[in-house]
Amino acid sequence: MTEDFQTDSRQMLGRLRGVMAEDAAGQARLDQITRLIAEEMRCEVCSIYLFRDEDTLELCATEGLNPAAVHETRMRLGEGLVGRVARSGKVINSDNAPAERGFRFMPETGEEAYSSFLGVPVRRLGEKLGVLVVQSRDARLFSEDEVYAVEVVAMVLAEMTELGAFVGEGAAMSARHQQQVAIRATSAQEGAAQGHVWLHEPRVVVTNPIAEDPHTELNRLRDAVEQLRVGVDRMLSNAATGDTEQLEVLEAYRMFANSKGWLRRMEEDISRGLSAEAAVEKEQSTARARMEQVTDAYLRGRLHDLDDLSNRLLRILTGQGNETGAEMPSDPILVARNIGPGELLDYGRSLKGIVLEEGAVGSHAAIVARALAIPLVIHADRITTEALNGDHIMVDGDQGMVHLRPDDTVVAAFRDKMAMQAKAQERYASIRDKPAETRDGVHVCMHMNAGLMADLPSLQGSGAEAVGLFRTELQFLVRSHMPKRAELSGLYARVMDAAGDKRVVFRTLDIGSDKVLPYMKAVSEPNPALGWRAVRVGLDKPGVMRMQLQALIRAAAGRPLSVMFPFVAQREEFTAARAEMDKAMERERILGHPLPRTLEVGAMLETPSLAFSPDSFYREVDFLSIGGNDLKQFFFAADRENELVRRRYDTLNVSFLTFLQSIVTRCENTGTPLSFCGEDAGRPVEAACLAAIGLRTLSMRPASIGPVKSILRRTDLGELLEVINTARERGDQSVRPSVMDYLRGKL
């Protein structure tokens, strides 16, 4: 590129710097800026619209329109040309604005005399802040250079807005990062927590968006890019050669870091008057805006790579690394776009709650959060741009709500809720050592789910009678390499030691779908939940299964052992997996290792197909555990990761309860021990209904045992079954309304 710097945008930005240096109030600054831009663009009108809420723009300053319209003229997102720019994030450049689709005439502004219109979004890292507009009487289509100049100025306005340069009266000019924000999110782990924000990746703040010396900024950018390239090359050389997926990501990083087009665009931005940091952020904002429009998963992944690389470059330029000097608060609520299981385990139980902008209900992070009993919400839109380290934050994992910088009313209501929960916990603690025996004398076994050694103390504290499910995949997911057999054997032995004489059911490796090992080649599948996962992977890659089974046998060291294979869809899969267990037992016998005193081999019933297996399967398997989460999504054909459908179908739907009851009946007829494992086992109303239709063993997270035991001890299952049957005979779609009426009258 040429270093013959263009003067128009540089001159405009230079004058902007002068305005910023003046000690003026926010409104006065905005007024000066609109006047300055109108002069530089040789236009009669320049207007700045800022968002006052998610859906409403407000005219905050203008040169050329009626001054009385300032803070009075408002429009909805998508309304008029300004609203179209705000909604689409795209520039509108027209020499005949009244003829444009969606044009809205606002008589109070006096804009009828203006033909030409140029509207540019004011945005920062994908966050929409407002719209910058210039207009002229002449029928004039703005040139490419003029559009670019206004875009550069819009970028600087976004940074100045972020830094609080335009704070004034009214919602549209209120100080950012100070207002109360309520965000509707998705619950991934129940529970309520309050504390203070701890950002997993502290935000880089650009304090110098305008370049004083473009030549210096160019050199700074080139030096930083070279440092970035060296760093990526170093990461590539240190990456494990067998880690194909990691290598692919790093190769993508290197491709972007060496992209001449990326560097050329940033150099061009500097030539227009931006600082090196602002140039990087401008291109990053463009990439994020494109990301919103892209549905292809691969392309979104590559844009994520570019986004991450831009953050690395910004940290090099600003010196603002992850170590910012800030101290983690004593009550940290972790806020992040996303986070891996290993990073989450590094924080451990120090966290009071977790809020993610992305994530998934069944993600690795969600699994770890459940294991650590930490409230987690996901899909919290804009949280990483709204939150600052140290902000007061409240997380409602039950309702999927996040309250950032809440006011006194919200704080009081939230604390009342937490106090009620604490009082309930005291009540649950008082029945910890009592059996879950219903009013009509039925004993329901209460088991807990686990996946980490840190879970095991809950076996005593929660009153659980056994570990109904120990997830073994977490030890595989949090490492960068395949664990050794001796490591696994030692871990499983410690689990059994901690459980003492209480039974532990080890579920073999359940990977695939949303749980991909970082050191295994990812398989691209159109529908991973229905694809190559769990026992299917184990049977196709028997080496890993055999290694894990041998580790379990050695860990038992003569003690009873219970092993369960996940996602069995037909009898032949269980028979083949059971044969692998028999081979492992024979191998250990030949090697002279002690065999388990007793061995139980079971299966998880997570597919409707397995429920209809012949009676011989039910007699062959030592026990069955209904995997409620997967079984429900396959029964209703509703992906539990899809927010559009996952809440559409009720566990207490008559069809689903009838299906579950048929499984109970078959197990009773064949003498097959049966349990129910999943989120619904830990929900008191659902758990009571599951017990009423005949399920006598429920396995859930430790924190749910108290609430479930409490409702069971106050319920007559015979009466509840009559309520369910009556609703079924009446033709109700769900028994929930009838069950809730019954329980309200009895509890």
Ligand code: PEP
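Just so it is clear, the structure is predicted and the values come from calculations on it, not from any experiment. Positions refer to the first chain, counted from 1. In this text, rigid core is short for the largest set of C-alphas that superpose within 1.5 Å between two forms. What changes on going to the form predicted together with phosphoenolpyruvate:
Fitting the two forms on the rigid core leaves the C-alpha of residue 433 displaced by under 2 angstroms between these two forms.
Residue 73: CA moves 2 Å or more between these two forms after rigid-core fitting. Once both forms are fitted on their rigid core, the CA atom of residue 284 lies 2 Å or more apart between these two forms.
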Given for the second form:
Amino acid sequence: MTEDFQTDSRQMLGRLRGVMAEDAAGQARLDQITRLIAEEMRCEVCSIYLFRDEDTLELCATEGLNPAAVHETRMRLGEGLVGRVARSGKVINSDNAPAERGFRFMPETGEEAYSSFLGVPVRRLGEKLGVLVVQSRDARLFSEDEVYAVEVVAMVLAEMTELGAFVGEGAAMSARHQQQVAIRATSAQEGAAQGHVWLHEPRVVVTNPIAEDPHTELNRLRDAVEQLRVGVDRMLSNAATGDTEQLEVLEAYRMFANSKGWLRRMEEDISRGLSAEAAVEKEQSTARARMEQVTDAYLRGRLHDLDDLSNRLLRILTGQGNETGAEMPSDPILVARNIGPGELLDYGRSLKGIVLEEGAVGSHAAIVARALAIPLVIHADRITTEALNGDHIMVDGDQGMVHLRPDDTVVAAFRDKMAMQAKAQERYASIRDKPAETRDGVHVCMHMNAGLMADLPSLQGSGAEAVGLFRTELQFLVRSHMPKRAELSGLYARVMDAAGDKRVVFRTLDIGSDKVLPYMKAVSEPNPALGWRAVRVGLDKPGVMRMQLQALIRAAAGRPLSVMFPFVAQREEFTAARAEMDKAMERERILGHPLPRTLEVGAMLETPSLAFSPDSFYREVDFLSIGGNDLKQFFFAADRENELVRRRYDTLNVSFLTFLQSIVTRCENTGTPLSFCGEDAGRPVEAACLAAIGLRTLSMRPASIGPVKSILRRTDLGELLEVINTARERGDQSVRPSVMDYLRGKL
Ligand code: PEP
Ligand code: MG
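Having displayed the form predicted alone, please output the structure of the form predicted together with phosphoenolpyruvate.
What follows is the whole complex; the chain from before opens it.
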């Protein structure tokens, strides 16, 4: 890099700033810019192409080509050299363009035989916006410095495009954040919602991409980086020592914040004429582009960390926090890269839907969203880049689709769907107080799953007869510290108060595997789902379990109490856990606290091994509840959170149904009350089959009770069992096709 050329690039940006300061219309501005770049680069041609839709580029301004071609000439992604730059995101620099692969001669542009071609992608934070091209007649390979200068200009152009500086007559110029976008994503919580975008972390807006004085900008950058380093060190010293994942991220932050290369590249960008903010964004853009190409999960994670760190640095530089003064819409759909469970709880039920760019089906945020019954879609690629606060958005949590700025046809179709759902809801409401009694007179008990205080109000309105599963870990997960016994007993008492005379089955802490408490020492395990979790932790380190059992007894304060232990794999574990309960009762008795009027202690059947335990185990437990989510993952050896396999095996697979039926039979023979509380209990077709094979208590999300009850009331379980048996005898892999046929004919 020569000192000379640096001045040139600064000069070009200086002139660009002049153009931007003028009060010109979008098109006039673009025309001026192409003229200016052509002059500065000593080239005959400079053109700007912008995307008019996902895969079409439109010539929006040119110096040197036929002006009549502006807004007329279009090309597909990948077509010609311009299309190639757009698709690959890589610079093409050639002194013999016609000889390049993919070259396409475009006579309509009045293109002559230009030998040299330099095409640079215009993109902002990894988002492709267009291509900036310079061409010259003489065969010249642009120098590294020249390429760099054009890249810097492209970056400023991207920034200006984002700010809407070029809105004008061409479709491409008006398209920015106006087109409808449909994103195919992954469903993490069913339901449909429409509303307006509320960005959890609003984008930092850079309004001054070009530096007035590089020295000032350099100082601003260095100060901001220093502030960033201090902040990261503080976060590190405050971090919980046990949380290896958080520590790993913070260590990566520290590494980047102290990276000389990162700082040097940004300083270089400033010396070329960019402002400190634009320099940070340029680096961030490069990292994002790389992120799209990297498949290694660890590397992607680190690039993400760099991205987060860049955002922090931008917030320091611009002074922009999350508070932008924007007002939350009345029907907010939360859009975020990711969100923690605590933050989600802060929003609570005010949200109509949630769309995350990342996330995982089993993440804590997903657990909370499910508990709040808010439609949630995850893995919505690029949503945080595409969406603006206030954009109209429709979320289809059933199909895992997101429609941003939908057009009228999508809106109409979506509204029809929502209307149908509303009609179904009305139908469900009308049978709310009716029993879930099948056509052949079998009563199936409808229980609900809960995990938050906020769930309890649904109990009365849902038609549930009891809370069949209260997941106590949510209260632990959303806190930053271990809750105290008094806190917990207060909370459990409120849950029981809210349930009135309805039974609540409290499941003791189910942590480990994916559910890691931020304040507990994390252990690194090769296979966490098969690892040290739930009752295994409770028995090995009984302190927390004892505290929780005490809190439950105190909360009951003389009322009936039901407790169940998760993830019991063999009888001895249950016996030991039950002994802890007995000890806790004895301790409370000695301390003079009132004991529960009745006490039921049960186990969750989540591992195949437990199903085969001796009859004495079935007699020992007061009740059993099948945790179908875990039981299924261990039965098929298919991780419930792994997208590659989690939908591979059908719950209605004959082997699994036969296995479940054998559990029902054993419980019948030993007189053990049995329920099913996995997600499948809330899926109407699955629920009907579970009832047909003999389950008489199903526990599900409150919103599922209506649909399940509705199907049960229209089903003859005897007939359905026959359909299942016939499919089984025929050797079908899954009974689903026959069951669907049967149900379709009946309903
Ligand atoms: C289950 O495994 O089915 C269950 C209900 O527990 P969780 O989903 O909380 O693991
Ligand atoms: Mg489970």
